[in-house]
Amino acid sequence: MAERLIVTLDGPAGVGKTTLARRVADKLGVAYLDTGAMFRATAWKLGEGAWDLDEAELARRMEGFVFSIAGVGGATVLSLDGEPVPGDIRTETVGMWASNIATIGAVRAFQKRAQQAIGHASSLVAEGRDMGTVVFPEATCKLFLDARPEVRARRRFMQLKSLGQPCPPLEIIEAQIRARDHQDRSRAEAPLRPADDAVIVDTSDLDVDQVFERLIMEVARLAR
């Protein structure tokens, strides 16, 4: 394995990222490094219409914003300003602020830096949207996982109702997720598509088991 292993994994909302990420991070003992949290905790700190703004005011009002991470795989902790991220970032209403604000270049500015700041101290598995196309063009593996609006629909409405959150109906949920595709992948600034070099991986007719086996499969392919 190279010594400083960066390993990207992007894709669309609700493709079983932040689940295989954390089990790519564990089996490989690194970091692992939930971008789309560091997004949602933004949003969430800057409260809703924050989007409204000038670039120059969000500019200044992230300015003191300092995200960290400890601990390893799934048990990596995300802190921003000192403070563990709180479990309210999880909600799709904040999902969809995120989304917003991720439009806005200087926001997309600031994410970046506090991202590769985070990367250039340590190994890690990155998860997100742009990791290996933006963040880190020059991580060791790059993947791409993919799959159907209907079944990211399903899968998300069944890990909200797992953890207990309020859960809009099905057909929602779906409506939401194409949304952010249509939003995530059409944004003139870093929009969602897989790396030039990236592994892509159709995750719909794969249980995550099958997907997490490709993946490692390709990390030491990758990484030899």
Ligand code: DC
The other form holds:
Amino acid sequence: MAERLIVTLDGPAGVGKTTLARRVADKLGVAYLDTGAMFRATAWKLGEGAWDLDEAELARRMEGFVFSIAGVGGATVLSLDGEPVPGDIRTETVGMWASNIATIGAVRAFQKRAQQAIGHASSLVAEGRDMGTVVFPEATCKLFLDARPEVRARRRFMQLKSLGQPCPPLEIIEAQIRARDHQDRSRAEAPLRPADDAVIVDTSDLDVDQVFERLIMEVARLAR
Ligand code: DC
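Can you give me the structure for the form predicted together with ligand DC, which would complement the form predicted alone we have just seen?
Every component of the complex follows; first up is the chain already shown.
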């Protein structure tokens, strides 16, 4: 590819970013960067309660963490210190740990540096909360997905069921999603919000193929 292409895909928990970012990256033949997984893997490695440490200590503990990606599209593998990030980070509990450490300036500064270093080296579809606003403000294709919280909770519920994973009642999932939304949207640094120049797509009443077609259309238009 002659020029580096960065597509940012931001939005709240459970909106379908991961599925769509993987498909868009496949279609474009570029790498996929799951920055939620970077926050989750960091929280997992630091351990429960790390958010109560002081910032200097947190920065010291993260000093040696090295993130890298290999491969393209949905098959892109994210590694921390040379090991693919474990499936254990995908629970809602670790999602909340990630959201907790994501409020801390030293953690955000570290993540931003690591994400920009990866984006500097390759074309990407970068998925997260602040890709279009903070990490890749120069990106030409900024997409923001949204959906009503009850729709997102139902999707997460169905996904956990289909994976055969332990699944809390629907009301609990919705309460967890609303709590994480609130924390991600109201934090002082890099809160979840669409960039001024992002295309916002409400996916509440669309299926995944309809959202995918729309995103591909927008990328083709914006990247022209
Ligand atoms: O997308 P996810 O559910 O895997 O993200 C987990 C948490 O990580 C999310 O609730 C907030 C944080 N996060 C962030 O603050 N900024 C990002 N770019 C990605 C994730």
